[in-house]
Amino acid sequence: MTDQRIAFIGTGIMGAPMARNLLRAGYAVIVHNRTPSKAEALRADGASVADSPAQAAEQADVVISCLPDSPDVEAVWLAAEGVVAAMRKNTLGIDMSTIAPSTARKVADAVLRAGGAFLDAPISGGDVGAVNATLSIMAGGPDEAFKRAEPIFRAMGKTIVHCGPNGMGQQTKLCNQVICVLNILAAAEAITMARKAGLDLARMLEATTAGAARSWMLENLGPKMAAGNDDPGFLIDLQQKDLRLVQETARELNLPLPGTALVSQLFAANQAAGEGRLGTQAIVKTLERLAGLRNLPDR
């Protein structure tokens, strides 16, 4: 059992199963989430319940945070009544969401300011590497804080590498989101071409995922794109919202990003039919029905 008390911020698809996973470590977990019952879940697992950023940072050694975009890390960490003003002195921060790396060394300045230490540690690995605490985890930040950090990351991830200075766990996130989509959309053609063919698909994946074609992507979202599960471990709308932070910063690199570029059209056209909230396995319902495999949704 530790005595660092964690606050963690954000108990979402991810953030929820890592603060259980925190709680199985035996760090006592306070934990907060703009949706007040998906924080209270947490509390039959052993965590305590704050009711705002402020109230759980102000009772912690470590403040962790898992949002969907940079406006909620702004909000959570630099308002008025936010975990900024409100933690102690030498407050270790982490915060685990994909975000612009602007924001995080903003963030990452403001802590400093306030006498605490700060690191962007986003994740990847998806909701069944959040619950089996397989993540990988890329953290920008400090050599002193990464290495108090570092117990802490190996209770939720197996991976975890130092990147650099602040905002360079941001910047190796969204490399791994470019590798990520591109493989999800390998994967979704080669269903598309299967099926059109005539495939049996158990069998396809069965050959092509112990060869060269092998990929995580392939194993793990592959066989739901077989069955039509279309069940959420990363939602289209927040590969989205990652795909615009790629593409922003490649323009601020002056770096063309073609391949990126096309899947996030083609995700594009899954929230024109309304697809938003499911998976992002179901980029092959947009190729099917490019593909004259499935009927375009009623209007």
Given for the second form:
Protein chains: 2
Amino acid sequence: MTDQRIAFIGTGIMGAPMARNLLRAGYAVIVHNRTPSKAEALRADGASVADSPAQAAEQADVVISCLPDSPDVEAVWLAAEGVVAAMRKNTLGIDMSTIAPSTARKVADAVLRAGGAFLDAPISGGDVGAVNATLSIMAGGPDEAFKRAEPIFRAMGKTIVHCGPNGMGQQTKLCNQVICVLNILAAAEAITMARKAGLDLARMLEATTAGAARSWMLENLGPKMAAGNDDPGFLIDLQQKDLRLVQETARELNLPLPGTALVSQLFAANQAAGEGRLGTQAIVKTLERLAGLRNLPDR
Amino acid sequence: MTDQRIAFIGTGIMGAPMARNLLRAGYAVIVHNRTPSKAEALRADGASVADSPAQAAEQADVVISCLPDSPDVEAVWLAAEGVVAAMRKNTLGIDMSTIAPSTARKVADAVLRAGGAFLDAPISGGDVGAVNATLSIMAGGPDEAFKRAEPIFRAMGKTIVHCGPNGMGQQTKLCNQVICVLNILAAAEAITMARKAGLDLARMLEATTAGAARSWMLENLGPKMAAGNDDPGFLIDLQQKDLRLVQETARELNLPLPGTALVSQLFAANQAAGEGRLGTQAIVKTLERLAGLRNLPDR
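Starting from the form predicted on its own above, please write out the structure of the form predicted together with a further copy of the same chain.
All chains and molecules follow, beginning with the one already shown.
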């Protein structure tokens, strides 16, 4: 299995450690990145470096991309000199970016027409999960392609779920983001109420985390909100990009999502205050401004 | 310690098993309930039965109440023939209902003036937690009263947090409810999106529960939402009573809570559809109606 050659396109905060974990598992890896220095950094780990997505793809059995947004994925895969034009027949394509399910299906169709197979396989678990190979991977695509990809996924992640046909990996990721942001709002409203009422925040978190209010977000972001620690696990600007995908997809589905829309508006207020590069827990600052507890930051 | 006599007022779904656990721990318990049959049922467990709150209180060292709402608590404690008028000096009063923090402080003041001590100590964990003595108890009041109450709490609950002075137990419970209802909305919006997109709901729940979207509500109510199981763990009508307390208290605090207000409006739509006696997970029915997936129930 590890005689397979993998092209890995997009070696940013997530992609670089994922590519490193593939090298560690014994795969030959050819990397490409738009900013070349980020790809070059992986030579020390045993990767070879390609000058373009096409050049990476033509040498590979499997092509993986991990990119910021839908247009980046379309450009890398579908451009005249992109992956689909250059790849061998029987290539397994895997996009691990978070993009629109409709874009994932469009790329899947193109790969299929060119004789390959495709999986949309977005991830969750953050940069820590990428480094430690503990990512959750939500895959959409044909059974056969999923089976072929499974050992590759196991080198990068821990929870690997085959969610359905192409697009369903992305759809699952969007559902994941809906839950995450509303759980963040839950913690932020409770902390703002506690602060305004003069409640000891640590005791409130202790009591609520013990019961039916428990969540990953309350446990992990609650203490940061209480301490005013805005260090990003996940940036508000990136969260808003994911919520844009959620809301575009919801429009395609003819689906109102009132809670998700509200959270997105509150994050927009953070962005208006110049706080887009803070961690998502900083939504509590928007609520504190609404509550008369805080002014806009000095600028 | 167990030579103490406890008056227990309000032996409903929560109060009855809590009184039973006190009897099991060796306390002498005198019960009273507005509907006498519910108190009589505890004779078989060793309780004695009083005809009024005052009659229960005058025989007791400790008076506990567990009642539906703020007016019930005011009536039991503050009426001309209520607990405060009848109780002995040095009585420890404990109200375990979920009521407004401001009402809890009013009762606390009256008990203090009559020579007693008071704790507000609302609970979470449902009827199962009441039966199994695994409730979370959030207590507000003086240190000395809390120390005196601790062994009594240990007979009924598992996580026992002293949240601060009088009112802060109730305030913590309201924060808990804010988190709970927004976590419920999170699960419901994700499930409605998944349903509308044709996603396999079990796989979506598997993938999301493994990561940062994890919550008690997603784990416990998500599968019920997916299966269309509306059996109440906690009734929408009762949740709305708690959200009314949250919103009244928020008004007193001059505090906007936009997410909590939204959830309350969506639960109001369930009530308008005649679904107030369903479990809180039935908020997914409101979202399904908004999404054009469901009609009003036949009536």
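Keep in mind that this is a model prediction, so the values were computed, not measured. Numbering follows the first chain given and starts at 1.
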Co-assignment to one rigid part between the two forms, residue 164 and residue 199: no
